[in-house]
Amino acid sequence: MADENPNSPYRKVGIVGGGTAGYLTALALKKQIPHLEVTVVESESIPVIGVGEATTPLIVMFLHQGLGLDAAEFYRVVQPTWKLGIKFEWGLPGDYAFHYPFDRNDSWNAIQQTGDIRNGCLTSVFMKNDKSHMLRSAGGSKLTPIHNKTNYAYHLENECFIGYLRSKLKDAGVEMRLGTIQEVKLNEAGTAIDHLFSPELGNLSFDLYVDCSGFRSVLLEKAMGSKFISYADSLYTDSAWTVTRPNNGQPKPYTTAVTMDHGWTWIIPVRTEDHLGYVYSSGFCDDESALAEMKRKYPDAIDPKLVKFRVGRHEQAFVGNVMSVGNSFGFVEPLESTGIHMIISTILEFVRNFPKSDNDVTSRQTINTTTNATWDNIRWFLGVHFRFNKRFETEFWKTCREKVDISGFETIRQLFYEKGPFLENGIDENPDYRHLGRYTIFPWNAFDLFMLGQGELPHEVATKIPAKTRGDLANKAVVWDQIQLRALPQNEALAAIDTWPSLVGSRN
């Protein structure tokens, strides 16, 4: 049983649940705190959700620098594709789209000087032309990856990615135990877990428990009673149909978000097929109607699967001797690909403030404060996407524009109208406003982009931007367009990496 001395240092960590959250947590703990004894307990009866997964640039740093996983091996085994950002078929009616590239985007000057918000940075120009970030030399004889000059993320086959992470556990010194947790036994005070019981494994006792059980939240919610706080007044979606369709081996270098009648569809391109998901609100559309709409839009899509979810977070991520990572703590709908990002972000916060013992109250408070505020910030930022999307006049979208709660971003929204755009007016570098972005995972110019991209403008903006800040973006856009002519489509660039793995070795 667990040591009852609250000053005893934590040595044994038990992670309940495998998958992305469980395996990444285990690998990070052993990498950063090697003396810990880390065990993953997972059930063979709980299937892996085999859909495409879109990520953010944080994953590249975390896998290859934080965990030290070899990039060449990762490309060979996992077969990722690149994600330079998100293409949004969103905001305004008609044949219109804007990009959210992972590099700093000068949205206002792109609109003013070129008439196209997608000309705000080189990465966005790559996206506009369906090109990767790998270039041919001027003479065409040499390939020059520019990984160190652009931010990018991965599109992943989830099942393949999880299998790769599982293969790394043994070498990292992580113990794997297969069994189903049937009972969670608390201490006499009901303030911490004493032990777990599994029919296959018997009693299991650890100093610290990490809940990676997904939506079931076996330890945090069911055992420790951490209250669930809903985000449903900001994010109306609660259902998704997932499908696949062929892409003829020509994956786009970005995720696409497509506005639908009652929500939106993601398109995640992997090597030979696209993974799609229609995310919708069951309050405005039944499941059968949603599937019918998706089939009309994408008649070549196959293998539909229905997923139900709730949006929100729990009151605390760390309760007693239980820490939660991933869906066991919180989930927001999939827009902006925050799922794996928040798994990694939470792991980094957990490792950075790892408590020494049960008596280490400050570490728990720091983790809880930061984790809660970061999730809440995502809630408000995603709410902006729904509040200002003017593309359709369906009941769902009209209700979003009238009622979606973005109250947590009200100060930032008002600041945009009064002093925006943020990038051109230097708000992102002004210390007076730094506190407003303390817990955000999105840069200031992302708020510029999503307001401008959806047709929202600051008040009297033209008279407020100093002439010197308007710069020569139009000239840059001409140069960027010449550069993209030497950029390879993603399928050709990935084929080159298959032949010359050293092309990605520099990002280890």
Ligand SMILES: Cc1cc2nc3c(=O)[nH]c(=O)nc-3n(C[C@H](O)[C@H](O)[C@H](O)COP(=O)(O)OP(=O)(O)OC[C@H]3O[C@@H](n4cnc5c(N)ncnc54)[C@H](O)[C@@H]3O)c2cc1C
Second form
Amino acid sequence: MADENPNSPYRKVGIVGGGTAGYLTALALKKQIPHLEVTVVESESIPVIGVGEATTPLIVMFLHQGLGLDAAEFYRVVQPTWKLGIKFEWGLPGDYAFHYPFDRNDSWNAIQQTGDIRNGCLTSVFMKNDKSHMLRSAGGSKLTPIHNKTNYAYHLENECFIGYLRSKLKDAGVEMRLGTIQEVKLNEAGTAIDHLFSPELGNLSFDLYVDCSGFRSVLLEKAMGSKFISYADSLYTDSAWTVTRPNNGQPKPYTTAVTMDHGWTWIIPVRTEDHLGYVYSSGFCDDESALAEMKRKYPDAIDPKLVKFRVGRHEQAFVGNVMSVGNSFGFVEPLESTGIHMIISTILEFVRNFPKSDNDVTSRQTINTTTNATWDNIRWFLGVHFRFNKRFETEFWKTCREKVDISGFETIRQLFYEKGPFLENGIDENPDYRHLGRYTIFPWNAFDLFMLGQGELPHEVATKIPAKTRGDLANKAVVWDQIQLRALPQNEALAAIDTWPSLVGSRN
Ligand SMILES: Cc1cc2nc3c(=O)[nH]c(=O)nc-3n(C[C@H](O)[C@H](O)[C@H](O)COP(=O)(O)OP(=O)(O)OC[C@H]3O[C@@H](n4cnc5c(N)ncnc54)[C@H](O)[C@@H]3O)c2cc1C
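Return the structure block for the form predicted in complex with the ligand; the form predicted on its own was the one displayed.
Every chain and every other molecule in the complex is listed next, the one we just looked at coming first.
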């Protein structure tokens, strides 16, 4: 539980960095531990990374319930679109696609009974038909969002989202200082930060420091020397071209991930345009060739920008009196939109285990163990996407299928072949296997989905599934198809919310 003792030695917290990580950390600390004096120091000369626009359902709960930010105002100012899941043009050759909806997808029964894995739940059926989760009543006169029954996330314009968060800092009691940290002075033993120096602000001293400086990792890596642990054996990509294209005001209600020759492209629909990014490996393709491939596939794309990154995490998120949140600690390419998800999840862990003093080793260890294990689990799970994608025969994909390291998932993979699918065989509810899912942010049915979706089958699967579980998905799919007929396309649903803000739904 957070330290709410106003006499705690930790009163003054300095956050370096004014991106998504810095602002969300500042707002959460003030909300959950109000006696803290929280200061954000950000540089005017170092821009935020500017990508980070597809999210997961955790953000909806965190913004509106955790931070108490008003949903109607959020829709008005930030203009988000909904994300019901991810459409993967992935796995098998041809026009094939499968969905990763944010609701529990009964993948095996969908394949067996309807011949289409995308019929595994209502949300996936909405996605298949480019519909939102806003329903028109049978007579057509009433609109009902079914937010409370379905999971969803947001697509955000990064700049707009960061501007909105910044506008909330003052009212929350967070102090803002503009300055670039040029020096970090450690204590004599070299175990903690003594003070920071910025030419604009002079010396700055705090009890606790939070590194939200993005890939620069100014405090954690550069000052405290926390080593970087690369994930490059599992995830080969290190570069991305981002572009935009018009979407005629008809945003799809999902992110799309499209297999490319040397990686993949994200398509993130915001209100009037799509934001795309070709994530590729410079070991297999130079920057110019990647851009040329992108232009061939998306001729209406404009405004290309190149982003370079490294995948991995640092040895520890909390060292001495420094905690690290966001890209300064870890990053994996955005195939499952884990960036902002992990910012939030790290903040929740930090607040829950906020240390009581310099000697509070247990809190630091808990934060480090959980954060590391959760990031590593994401590494292995993303590796599965690359290891089993059979869509293309290029050098990049052939190498992925042969060599991508998913050793941390070996037990789960074997379990899938021997006892899968997990949902139908009750593995997800079996306490014997609970330890395998301890640090994952993905549910068991996601593993079924990514194996089955990419054409991997359990051994002797048909004989193992109890007959009673085979029965009713075909009937449900018929009902879901009827329901989607009453669902609005996203642009109409968002226009309705602009007119009647109360429609945002009670979950917010
Ligand atoms: C190609 C790509 C695609 C991505 N797509 C997604 C996505 O779809 N969804 C998602 O959730 N995440 C995505 N991410 C991750 C995303 O970047 C992060 O989740 C998010 O933007 C948080 O960044 P940050 O706040 O850690 O760093 P930044 O946004 O880089 O902010 C760093 C801040 O630190 C400040 N700073 C740096 N050095 C100093 C200094 N010396 N002194 C003072 N201030 C300093 C900067 O001025 C800035 O304010 C993507 C990342 C990449 C690379």
